[in-house]
Structure formats: C-alpha cells, structure tokens
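Have a look below at one chain only, the form predicted alone, in structure tokens format.
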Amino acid sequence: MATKLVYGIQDPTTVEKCSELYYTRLARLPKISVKCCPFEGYNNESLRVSSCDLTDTRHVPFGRQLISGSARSRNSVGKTFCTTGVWTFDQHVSESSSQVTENKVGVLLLNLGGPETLNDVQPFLFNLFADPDIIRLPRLFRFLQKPLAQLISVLRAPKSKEGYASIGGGSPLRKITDEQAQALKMALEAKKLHANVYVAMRYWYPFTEEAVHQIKNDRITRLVVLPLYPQYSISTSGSSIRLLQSIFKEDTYLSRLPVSIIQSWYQREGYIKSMANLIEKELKIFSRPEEVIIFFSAHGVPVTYVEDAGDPYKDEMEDCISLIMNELKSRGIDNNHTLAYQSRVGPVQWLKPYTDDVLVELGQKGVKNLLAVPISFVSEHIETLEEIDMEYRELALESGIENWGRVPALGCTSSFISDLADAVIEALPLATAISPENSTKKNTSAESNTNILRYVFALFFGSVLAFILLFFPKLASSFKNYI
C-alpha cells in the first residue's frame, strides 16, 4: 500500500474532510494510507495541501533546484514531476478541474527565444550569453560577464546571421510557441479547464517581465510554470525558473500567488507515445524500415554542469530514449539506436559523444541509412533546421550515408498537446505560494557602493579587453575560434 503525506493539516481528524474539498482525487484513489503532518510555514488563512510519496527520494520543496541522482528510474511513464515534490498519479484526471474553476488559472510556457529577423542576432545572442547559467564564470570574475557577453555576441553575429538567413531570416520558435499557447488553451478548454496561456521567452521577446506583468494585470489566482524543454537542465528550464522565482519574490502580489511548477514531463506516457508515433512513421519511409538506425541529438551542455554542478539533464535524458525505445519495442520496432549531444560552443569539454563524430564513424562502419531525431526540442528552430538539416545531413552523406530521414518536431500534435493539457490539470491542485524573502528589501548603502565598485570594474576590465581584442586581430582569431 503506498503512503502519502498530506502537509498542511494540523489535526488528523481533519483529514479525510481536506482531502475532500482540496484534493479530491487523494480520497478517492485505491490502496493509499494518508498520515499527517505539520506544513512548516502553515497559514490558517490559506489552506495548502499537497501530497508525496514518503518512498521517493527526489522530493525538491518548491523553489529548490531539481538534482536528481536517480532519474533513470524505468517505472516513471505518466508521472509528472513537479517542484512542489509532487509525483502524479498514473490515473486519468477527470474531477481535479472541478476544484480550480473558481479561481482563474494561468498557464506560463517558458521557451528559449530566438531572434525573429538578422538585426535581432546579436542583441539575441548578448541576452544569451550574459546569463551566468550559460556561461558559468568563477565568483572572482563574474563582474566580467556582460562584458564577455557582448564581446563574444559581436564576434559571433556575422556566422550566426548566416544561419538564421539559410532558414528564412529568423527563427520561428515564437510563431510555433504561440501556435503551441493556443492549442494548449483549446485541449484545456475541451478537459472543462478555462486557463489564460502566456509565453515568456529567456533571451527574446516576449521577455519573461513582459508575460509576469500580464500574468499580474490579468489577476490570476492560480499559476502552472511548464517549460517547454522535455528533460530538465539547468541551463534551460532552470536559467527560466531560477528568474522567475526572482522576479516573484520581489513583488507582494506575486510571492502569494500560488504556483506550480512542472520542471521535468519527458516521462510522460503521451509524449513517449507521441515520439514514438513521430519515429515509427518516418521509418516507414526508407525502402528497408529494419535497417535504418535511429539517431537521436540531444542538445549538449558542458561536462562542468553534470559533474560540478549536479545537473540531471544527462540522466534524464538517457532515460527518456530508453521509454521511447521500449515503446517502438513494444511495437514490433526494434531498431538500433545511439545518442550523440550537438550545439557545443568554446573551449570546455561538453558531453559526448558529438553529434558531428558519431555521424563520421557510422559511415565509416557502412551505415547505409539513419533518421535523425533531434529529442530535445518540440519546436523547430535553428538547431533542427540549419544544423540537423544542413549541416549535419550534408557531413553524414559525405561519410557515405545514403538515406537520411529525420523525425519533425512535435510542434502542435494533437497527442502532445493533449498530454501537456493533463499535465498542467494534474499540477493544478498542488500549487503553493512562495513566500517574501529579506532580500526583497532595499540595499544598504555599503551593498550600493560595493555595486558600483563592481560596475567601475567590469567596464574598465571589459574595456581592455575589447581593446586588446580589436588591435590585435591575430589574438582576436584565436579567441574567436573558441566561441
């Protein structure tokens, strides 16, 4: 018999009465014991309750970063994996919209952003690279960051616009996320769930402030964070969330409005499914199905971000292709696969294989035919169509790959979008508040001062090296063949 906790109730006799009127679902779900417990920060005036598996050992309270040191679990299709430390129920949900219908629920996609026409690149990329979840620069020199942001922008902005002018001049990633923000809207509307949907892009319009600040005009009573990136990283999902955590517990409003947040979904049984769909009919395209091996692209991050920092996104992405591979198994579909990570920048070690070498070595091995299935993404951007689809088809035929194929990205599927819909239902009923923190009061003068100190520096600093760089163009080459 599994056992949940229920926090947030004082007295046990209360509890079958709470679970009633908060959390339908837990009374109503076979073989669960509910015990109680005391809900640190507990307010009489605003009732909160959530649930989680006492036998999970990944329970993250809210607002914590996901370090997950076993997420390769192979049990976890249909769960979701949300910061309250909630895991949901593998039942369909059916009720829990009845219990929200009063408030007026909000959904935030988070996305990465991309620069919508050539003069947009380097402003993009600056954005980009000033955050410190992308380049990760030691406490001593982080007063270096935005100064290195634009230096490394300037330099590569001119092959960047090369790539955005081969796909048309843009990236599309806001068009198809907005497509995806509507049909989202729809599928909840059709599950009995009337949700106003908002897109907050990382390093491009429509900024995150700018979707936060109509999340607060709209007065919306209960929120869903979900990142638009199936597998956690702290480079994506957690660069977006970390910021949005930020920008709420600075403000009164939003630091009790309470929020959910879906950091990981990957597991999930409809976009398992909804993958292996995608697979299963490209495969039916190549004259011999059973001889193409599947080559999924992962989006890479650097070596540091596992092994220092703790990042799950390799676990978590090992496991996701092997859910996907066991359901084209459980088709009669039994290919051979690989993974290889793609998109790697500068001189650190990122995780391996790379794309590009693997692609080399299956031609030389006589692989005749291979689709491509870029597993990161569920829009297509740049990543899919300039570097999958130009550049990566052109080096694997080169190697002496005859058949390419590659699998499209999920974009508005109706499976996928279906499942996020019951995604964002399930995570409903488990949102809490974040609560104010000191440091949302002003700065003291001393901490003013040491800001402008840190100011003076990195413009003097970043200077010299601008300089350095601009009149020395051989020194400026090398740098530039590190970015």
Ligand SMILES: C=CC1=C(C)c2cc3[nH]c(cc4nc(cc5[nH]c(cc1n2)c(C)c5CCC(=O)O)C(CCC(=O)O)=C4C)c(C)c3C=C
Given for the second form:
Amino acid sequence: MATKLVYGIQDPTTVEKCSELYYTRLARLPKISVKCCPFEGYNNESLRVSSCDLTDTRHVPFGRQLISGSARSRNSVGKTFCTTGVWTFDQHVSESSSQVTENKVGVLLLNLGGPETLNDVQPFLFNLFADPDIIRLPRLFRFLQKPLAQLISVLRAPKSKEGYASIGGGSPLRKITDEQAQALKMALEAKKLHANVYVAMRYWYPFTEEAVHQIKNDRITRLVVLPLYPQYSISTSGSSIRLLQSIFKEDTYLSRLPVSIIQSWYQREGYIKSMANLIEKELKIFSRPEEVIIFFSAHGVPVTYVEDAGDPYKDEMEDCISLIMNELKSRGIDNNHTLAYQSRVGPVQWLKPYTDDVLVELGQKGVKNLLAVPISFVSEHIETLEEIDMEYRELALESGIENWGRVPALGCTSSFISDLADAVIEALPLATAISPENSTKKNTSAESNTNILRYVFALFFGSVLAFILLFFPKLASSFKNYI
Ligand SMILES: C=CC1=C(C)c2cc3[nH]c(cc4nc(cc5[nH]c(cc1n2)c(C)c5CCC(=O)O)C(CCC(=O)O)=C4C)c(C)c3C=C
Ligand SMILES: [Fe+2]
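Having seen the form predicted alone, could you now give me the structure of the form predicted in complex with this ligand?
To see the whole picture, the full complex is given below, headed by that same chain.
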C-alpha cells in the first residue's frame, strides 16, 4: 500500500522552502509519515522530479494528478516556480502510466465592484444590500433580505448617484482592478510563474460567477484566491470567500480544485513599506512635514460585526497602522497619528471614532496640517475621490485645518504589486480542495419543498412589508439613515 509522493521545483534555492511547506501540511495529517525528498535537479527542456514514500495515502490532499516515478514533465511545468506541486499515485494506478496533466495556475482577485454608469447605481446597491454579510438579519427574518434590499437601494440611489456623478459618472474600480490584474500577471511572469489572473467582483461586473466560469473553462488546476482588501472583514473578503465556497461546493470540478485562500495580507512587509513610501512622499509636500498629523481613515463596519460576530477587522486595522508607524519611525519619521472610521450607512452604531467628528475636533484643537491616508482599500474609489477629497476636505478646512493632503491609493505601485506576486507564490503550495470529494450536495426533495415554502413565505411577507412602508411613510422614515 506504499504510495509515492513526487514533486519538482525549478529553482534549487526554493527547494527548502517549498518542501517545508508541503511537509508541514502533510505532517499535520494523521497516519502519514513523509520521508526525505531529495532534489534531483532540472534542465531547460524538462523537469526531473524526486520521489519519496508515504506510509498511508488516505489523507493525501494533493492526490489529483498521476504520473510515474522519476518523470520527465513538460516544459510549461518546468517553468513553474515553486508550483510544480505534488502528484501522487497509488496501487490502483500502474507505475508505467505516463499520463501527465498540465499544471495551469490561476489567481483570482476578489473585489467589491462598482457601478459603471449612473443607471447601474440602484441595481448595484440592491446587490450590495441583498448580501446577508452586509445587512445581517436574524435567521428568522432572512426572508426579508431581498424586499429590504429593494427598498433601501431605491431610497439610497439618489444620494449615491450624486456621489458617482461627482466623480465622473461611475466607479473607477473595474478599470483599476483590471490594471492591477494585468500588473500582477506581469510581476508573476518576472518571478517565473506563468498564471492566468481573474477578477471577481462581489456586487457588479465582472461578477464572481463569471470569473469562476472562466476558471473552469480554462481548466485551471491550482488556484490562489487573493482578496484586494488588506484587512479581513466579514463584510468584504469574508462575503466574497463565502460566495466562492458556495459556488465551488456545487460543482464537481471546482470542489476538487486545489485552492489556496489568502485571508488578509496587511502585515506583509512589501505592503507596509509601500504604504510608508507613499506617506513619506506626501509628507514632503508640506512646508513643515514634522507638524503634520497622519490621519488614517478606514472604511467602517457596524460595531456588532466586531463585538458579536468576532470580525477581526478592527484588530487588523489597528495592527496594520502600528506596523506602518513603526516602519516610518525606523526612517526617522515620528509624526503624531490617529485612526478614524468613515462611510457609515444605516441606523446602527459603527466603529468609532467617526472620521467627520475627529476632523472637527482636530480643527478645534488647533491642528493646522493634516495628511489623510485611506487605509482599507488599495484602489481609488468613490470613498476616496468623493468622500475624502471633497466632503472631508471641505469639513477639515471649515474646522480650521489650513493645509490638507491625501495619500493616493496604492493602485499599481510596483513594490506593492511585486509583494502581491510574492504572496501568491508563497500561497500556491498550500492549495487544497475547497470541499472534500463527494461533498457535492444534491437537493433532496424535502429540501426543495422547504425552499419553495420559504420562497412563498418571503414573497408574501415581502409584499406586506412593501405595502406597509408605502402607505405609512413615517415608518419608512426610520430607514432615513440609509439615505
Ligand atoms: C474595507 C472596505 C469596505 C468595508 C469594510 C465595507 C463595508 C460596508 N460597506 C457598506 C455599504 C456601502 N459600501 C459602498 C461602497 C463601497 N464600499 C467599499 C469598501 C468597503 N465596504 C468600497 C471600496 C466601495 C466603493 C465602490 C465604488 O463604487 O467605488 C456603498 C455604495 C456607495 C455609497 O452609496 O456610499 C455602500 C452603500 C456597508 C453597509 C458595509 C458593512 C456592513
Ligand atoms: Fe462599503
């Protein structure tokens, strides 16, 4: 019952790192002992693989592709940096089998998405508010999610449209994310990893489903999922990852695809240094750089996310800011700094302090120089271009702040993209199937009946709610905070 694990790595300098990653993972699995896998070398035309014995195969997570012992693989595999992966074969497969599956690496960038025209604004808002990770209703009231999303999106659309109109009639997110995807592909190429890079937006085009469809069409064999949010929140990376998991579980091919998900990456040195570079550069524009308050403004989340649902967002944000400030300190930059949360929506309490309140307070305290640093997102978007550059700037100047600066979003900054490429390369060997084989669930007829009942129930109560709100405008005004 002995099974061989074979793997290949192009660059001898990465051998130790890669094997350590594989073995750490394998060693955690019960009843597997991994013997040493010496590196055998490679040449330009082909890749030689090493082999070793496992005592038990039952839990080997990478056992998808089957090749025989010390094999010659295709050049495209040989080119793959640190990713030629692990193949297994067991007693069911003849040792003379020569089947070699091409390794096709995919990187899936997750982002929020934004309306491209003013006509897209209301349907975009509907998609956003229909997400149970954005409006978290108690289980019993989940059937109201869509009617509520319809109502709130219609009520909020005029204000949102004004915002998008003021930044040119739509969100720049799609264009910037596509540019980041292209830059990441090139950075990976430069590091000898050939990969397809896909963009999956949560609430607008290209939707997550489209990107996943493309990944399947391209027969990707190993996937790294990279949310474009440095810090994890239930409402952002969490929501996108949950959607992905639900799509993958329903599909036989996808449920077996080895996937590595990078949950958050704010602590990466490359990111921290890139942010520090941007801040250092903007500080120099002030006539008295040492007097400038560095004002980190993060997108908020409702307090209940952190306190009740255990969202690590606030902790990660605070940790991120202390890492950036330490980096600046190491460069001799010792400015005062503060963190506040912006963009609250709806009637509930959000993380405090609020950006607008702190700006007013600082102005009243006599602060004259302020550098705003958007910290929860790596592209320009409505909340940097409109909320910070227009609303908050005006408020700050009215409150007595005389010199205002703003750090641009990282966008395609090369040190940042290069660091994302490193994150992908490091994550790749850790890929495992998102759900175990045979977990693809088929609806039983009892479940289908429950779903139909739920739908009828939702339709009925949704219509009643819409009716009440339409004819009792005072009740509707309790949603005013969404507007
Ligand atoms: C880390 C970033 C973000 C968190 C956390 C987040 C939580 C969150 N957002 C809303 C509601 C809205 N967000 C909207 C736009 C928007 N949100 C983010 C990022 C985070 N959201 C971005 C990057 C964008 C802009 C997209 C663009 O088009 O440029 C909007 C729409 C715009 C508006 O009307 O203000 C809403 C609404 C909630 C409720 C929430 C947490 C629960
Ligand atoms: Fe948001």
